[in-house]
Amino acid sequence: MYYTEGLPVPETPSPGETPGPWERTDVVGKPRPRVDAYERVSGTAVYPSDIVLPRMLYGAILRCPHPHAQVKKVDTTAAEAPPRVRAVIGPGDPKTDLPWSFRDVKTTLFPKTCRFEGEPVAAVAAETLYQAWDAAGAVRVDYKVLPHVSDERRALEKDAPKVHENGNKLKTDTYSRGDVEKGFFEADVVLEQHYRTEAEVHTPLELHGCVANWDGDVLTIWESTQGVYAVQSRVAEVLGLPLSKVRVIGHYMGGGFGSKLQTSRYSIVAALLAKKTGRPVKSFLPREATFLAMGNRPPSNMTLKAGVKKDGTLTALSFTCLGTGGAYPAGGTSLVDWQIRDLYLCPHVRTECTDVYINAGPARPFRAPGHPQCSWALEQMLDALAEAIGMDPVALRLKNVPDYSQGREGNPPYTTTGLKQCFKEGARRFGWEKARRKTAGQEKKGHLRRGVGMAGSVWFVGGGGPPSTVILKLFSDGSANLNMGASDIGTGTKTVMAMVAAEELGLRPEMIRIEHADTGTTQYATPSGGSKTVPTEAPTVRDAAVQVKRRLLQMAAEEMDLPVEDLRYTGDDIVSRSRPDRRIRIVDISGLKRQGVVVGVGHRGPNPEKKTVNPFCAQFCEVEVNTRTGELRILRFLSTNESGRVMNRLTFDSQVIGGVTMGIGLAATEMRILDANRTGKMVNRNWHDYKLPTSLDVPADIVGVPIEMPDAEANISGAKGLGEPVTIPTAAAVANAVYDAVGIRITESPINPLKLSSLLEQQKKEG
């Protein structure tokens, strides 16, 4: 007997009736380890990279080495030579002339002509690895090299070589309220500033990469992913499979944060291997390779002109932006301008987004797409701003919040928005009054300035949404069962549905079983990305708790020959309103013994209508600049987030911590460099040359600050998310905070030592 004594429970609500917000929690909200922690740590969970089956082939892929070429021939002659050499796909195996799309340009798996570095050439499958390397190695390919643009401040110009026949410009996006013209003429100062973030690059622990393996006719797929249906649709829509036929199961991520929200060529390589050797492939792609083919965040060129009254009154914002999102549609601009649109009240605004095509690697979803570019812009503008008419910068935005979304069409109000909160109680807690007085008051003939700067964000999504479904099984003894599709993608998932299950019914967490990802045995979820999974997945197993309590109900009803308005769940029993000394344990109900198992169907309900949900945030941060050497150290942060219910207090803190070391990367550290005025290769595809943060470049001092507001109107868990917003105005926190110190202001990421010393020089030539 596996039965424990239960914990206080909400009230059942009535069939029909929608579950009211939890009034107080036992489980929920609480710091509580990973359901699979030791699994984890220990090095027993198995991620798809662990995979091994018997007869297993490894699979590699050989890459385009130029940013431009036509393939004029591959001979694979010498690379199906070795004897352990199974399989050799390319160009014109009919088996590879599949329609595979970025978006809405259709080409192959192996394209004739190559658009960047790292487009796949053809494949191979060997005995090991090595071997399979070595194979791809030999394949003799003919490049016709064509001219290239690898700028996307080139990619316009008369002269540039085109990437593709029908020019470079890919669409321009526009967007407008009120009268801007009017809004500067009303405005006491206008700024004007050109803004520059540079093209960050997704390189998660582990690699991108599957194991594909048929059984018949039946194609199981080991994927690395972030959405196990999404991986399925898309492969049995390139393959011509019906979904019934293929199976995609990713148990454990070793990160994503957006690169492996899609499916890439590489499932489709493994498939196509596997099965024309009739041997499972693993194909996995070397960190080179994920560097120039899985994504990126793009690089954003922005000019932003901004007015303001002397009271802090935003009158007017104008914003432009030309971006790029590689060599095929992929998002270049998306969302860049929704920090200008939606943050601050403002009644004039214009913005314009030029999305170009250049010969590099496609962008991918990057933690909180767009907005992180556009708050380095904005943020640092609103400071500029306050700055010039003599006003402290939280008191300029608590001057300037919404309570209602002003870029979405009829101005919908927001469910929730802590937005001041998260102003006022991070100025609070960081002291911020007090630190902005002795940076002001500091010695300046010392060579170690020191800074302060905040920065706020929205997030445009958060509040997930339809369509989602859980089973949830309460077995004879008392445990349960949680099947769900959504992947846990590092961010304890799994752990905040434990304790979903656990609140509503009473138990401890760890009596519950989960089940997920895994599109042969699981329920239907969609991604797990945009900060949206645990406002869509937990409202969704506490419906299906509600429906277990429900069903329990009506059997202890049957069996104490009582109306079920007559009877609670408590956890451990069910009792009787009116007669409290009859009740009967849950395990006792001789209807869960008969039939073993009580199982509850949980769906996701609609969002509100005409209303909007959506998280807040602010940071606060301090660092210190060498004025001599250029060495930035960030001191200390601070983040307050208003995300609805905090769900799990140790992973509300561990995202706030990875979320800020994500934006000092934009801040501080990272850059994609390409060689645009000769070869167009990426020149530094590697961890040595391609500066991630460390442990040393990120302070040991993160708080997180949760605003709690339990948003009832959003979802039956009042959760939104929390992913996103932490890593959007920490790049620009940054910024602010070093021209506190040294009154320099840097438009163009990142702040590395070489830029911060050059521009300290320049500084005291002029001063």
Second form
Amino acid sequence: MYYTEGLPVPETPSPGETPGPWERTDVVGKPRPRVDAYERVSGTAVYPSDIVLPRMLYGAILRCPHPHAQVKKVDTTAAEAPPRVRAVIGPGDPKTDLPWSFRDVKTTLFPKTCRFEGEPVAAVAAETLYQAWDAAGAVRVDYKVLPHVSDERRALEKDAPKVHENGNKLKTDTYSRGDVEKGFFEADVVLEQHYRTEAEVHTPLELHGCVANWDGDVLTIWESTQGVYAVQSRVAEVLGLPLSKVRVIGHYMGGGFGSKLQTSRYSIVAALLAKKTGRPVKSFLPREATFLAMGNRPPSNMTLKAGVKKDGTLTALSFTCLGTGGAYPAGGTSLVDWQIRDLYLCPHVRTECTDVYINAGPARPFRAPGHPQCSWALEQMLDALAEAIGMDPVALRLKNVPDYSQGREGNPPYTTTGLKQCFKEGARRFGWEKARRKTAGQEKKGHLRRGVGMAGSVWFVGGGGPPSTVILKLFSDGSANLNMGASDIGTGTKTVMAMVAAEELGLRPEMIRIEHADTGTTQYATPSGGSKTVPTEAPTVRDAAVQVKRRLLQMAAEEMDLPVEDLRYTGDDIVSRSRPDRRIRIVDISGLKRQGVVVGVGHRGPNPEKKTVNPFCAQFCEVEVNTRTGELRILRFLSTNESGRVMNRLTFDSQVIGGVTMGIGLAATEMRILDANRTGKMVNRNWHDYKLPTSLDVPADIVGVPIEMPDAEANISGAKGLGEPVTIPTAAAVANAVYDAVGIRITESPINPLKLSSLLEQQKKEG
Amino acid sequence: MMAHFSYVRPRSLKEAIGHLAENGARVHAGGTDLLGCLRDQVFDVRKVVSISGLSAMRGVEQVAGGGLRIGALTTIAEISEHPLIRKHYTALAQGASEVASPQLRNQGTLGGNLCQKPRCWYYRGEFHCMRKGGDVCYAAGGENQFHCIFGSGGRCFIVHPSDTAPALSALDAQVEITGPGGLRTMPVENFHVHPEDDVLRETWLERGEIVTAVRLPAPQASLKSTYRKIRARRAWDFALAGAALALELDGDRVVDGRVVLSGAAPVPWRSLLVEDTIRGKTLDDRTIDAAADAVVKGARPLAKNKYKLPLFRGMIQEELRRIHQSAGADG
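Any chance you could show the form predicted in complex with its partner chain after that form predicted on its own?
Below: every chain and molecule of the assembly, starting with the one above.
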């Protein structure tokens, strides 16, 4: 009853043999609601922020209100005075003011010099949340406010205040191939344009935070995180504990988008407060603090010069970017030039990315770090080139699709290159040519102008890879428990893994229970980021299922006294190939009955040598611009994705919708605003002033189109990453559509009435 | 995080007024604005006086002479859906429907919408600005993209956040105020305080007074009213630019009318210049262009809100054209 009926189960490879690609699938790839849908929707799912332990205290962190200040004196008397405050910790105490670092720049938990608004200054634990916040507010701090620099474009000016003693320049990365000057010389058209994208803040629905509890010398942390093992290792390192004494649990988490890949000071602070009080401490940040201190997508100031021949051949790309990861090294220009190097065929390429410090919160990876910014420049430039040579934007891109990675050493081929198909199928499904004709032919009189736009992309990684270990336990009744360390960050990982195990074992997915994201009970896994969780874990789960099948076949062979090669695992039983009348039901295998469980340990195999595994995407959209007011309506979106095998058609669509939504935020609504002229403080640190797109800003018509290309080399599941590719080209596609509608290139995000109304007026004046 | 305060939920208006007359008392109706202000420590509060139990203050009733009386506790959602308001006072129904989000419209009240605190991020944030008793307006030389172009008096550059107030003002509504001294009424148009008169307050309510109702005059068949709002995102946002128009039309000739802007000034901003431009005129291209010029005449934009000039111009053009077209269609 636990098995799927009448459906073929994949052949079990012999020991030592790597399973081939699934020939056909009956579970994988089908639309399947999430295994934890009921729990999530009904509210019974226990997120880390739901955890309440007996005798639990609440922690609160006092944060520096200035973007740059010296902490002269901290007076905790008043904070300790209110009743029911149990602990106060702050700077200078070697037991609690522990060393902390951002990459190789050292600081402490409560630094003497605060370099961004929101750096921790002191922390308290109290009986209730409000008492904790009140007590933190009662800590008296004497600050010496220092001059600040809040705009990366000013950070390298001579008289700019220094964020660090050695100045504001962190580094300049350069890349070059060919000879760009030669490339520009060979071009028929050369264009140069400056672009800027604003800083975005992650703002996941669940706040950042944790609950810390000591049981003797064992520390348990329930944390809203994308990777429990990442938290475990940093906490153990900072507190000087063996890994075995730090247990991190994160069964559910309410969004991270990259901001919960790393460990934050609040986790250490909660552990220290819990240690000091001998009681569990829950410490979740107020929303305002997450805006300041929990990461951002850095602003990017990009200049792109590009050369193209009349036939559409790209000859040269020269790209510079000035970015900032905030007050510490945090990847301010990370991957921002990748697509310049890799997306389109181009012999002559030069990039130069300069990362500077400013007095603002450190960046964190944000859904496809660097890529949407790069798309904003590159894909708008491609459209401008296409117009200049009188070529269709899709045709220009198709002319320059590579099948190998130009940006990587040795130019390794991609295992599959779906970019061409993404463009072609996307254009077909969207009705690109017809839509273009329609917008070109629309009456000039009306004040509502339609436009269509598109953009393509590649994602730097997305192929996953080792290490990963997964344990699959088949119980005596035939149900199974799948045990893995990876987090399901809301993308449906658990569901996909249940589907993979079900596919391989011939089990019904409901019979598989997932245990995950717990360093105490599940295996080591890297954090869920980089769109690598499915391509990392799905092959591992499949391997574990194969191990279970092999073990069952062996047991059956012994019991039936037949050679194991003669037996075939069919799902609910094991059958002799030579004598089909001889069969044994799985649940009747005495070895299974005796042991009560059969355990399969799966490992992630290596990635293909000398090849690279990357997902590709193209997106198409239609917009309407009100030329009187500059209001933008995004009417429809279509996303074609070559992300390998579709694992779950429902979560595939969810990713597309989510990625496009987030991309619309970058395109049209979101920006961090710092009071650069006076205080350097972030003025829009809440969900009203920081404008995430609402359901009215996002079209109901968002279509995901998978481009499935058999990929036997990527990994034994055939899957590639999807979560980040779906947001890379979105903003650029919108900008291109706006240009198609009104003939104005919006080179600086976001495209809102503030910008458009002025530009439209200017356009009218210039006639 | 929040100040310590006491909470009362009086049973009668009189009792409520008694509490509100105390120092540091704040009225709590829907709470959509008050709670945010308390959390952000925008002002001090000692006593929260919840009037949610005063059900007599909720609802829409027709009054003798044909007007409407809308209780101050009527929710924004109720106003946006009310058939009589939709039919005869379209600008108000439209304004109400443009407020915030469905959740907030279900919770927020008309009285609260008129009395809400400004949304300037310096005022709401950790800045001791002029409106909070400080001596600096941070917006003047700061991040002022959402600030005013009229009426700052050079002191405070907020825009009044209400969408219903411009509509009520355009419709010549009266606000009914009850306080220790009894009942008084004043035009909605005069209800809000210009910064040059007093930078520390937004309404002319005296201590102990609350808005109990809003009264609308009897509907006129020839009156066409609309509310248009432009914002940085399409929901849950305040106006970058908005306008309530209430025009008495004869065909497509404007006999008379009122034009009140939102997103323009620290108070709902009556644009007499636009009114003068269109009064007695047919809404042809020339009049409409002249009205578009008039709407920003005398505006004093700041460094980051110059876009509001073309935005208001474009919006007025669009609205007047729409009225012209529908007047043509009606005729």
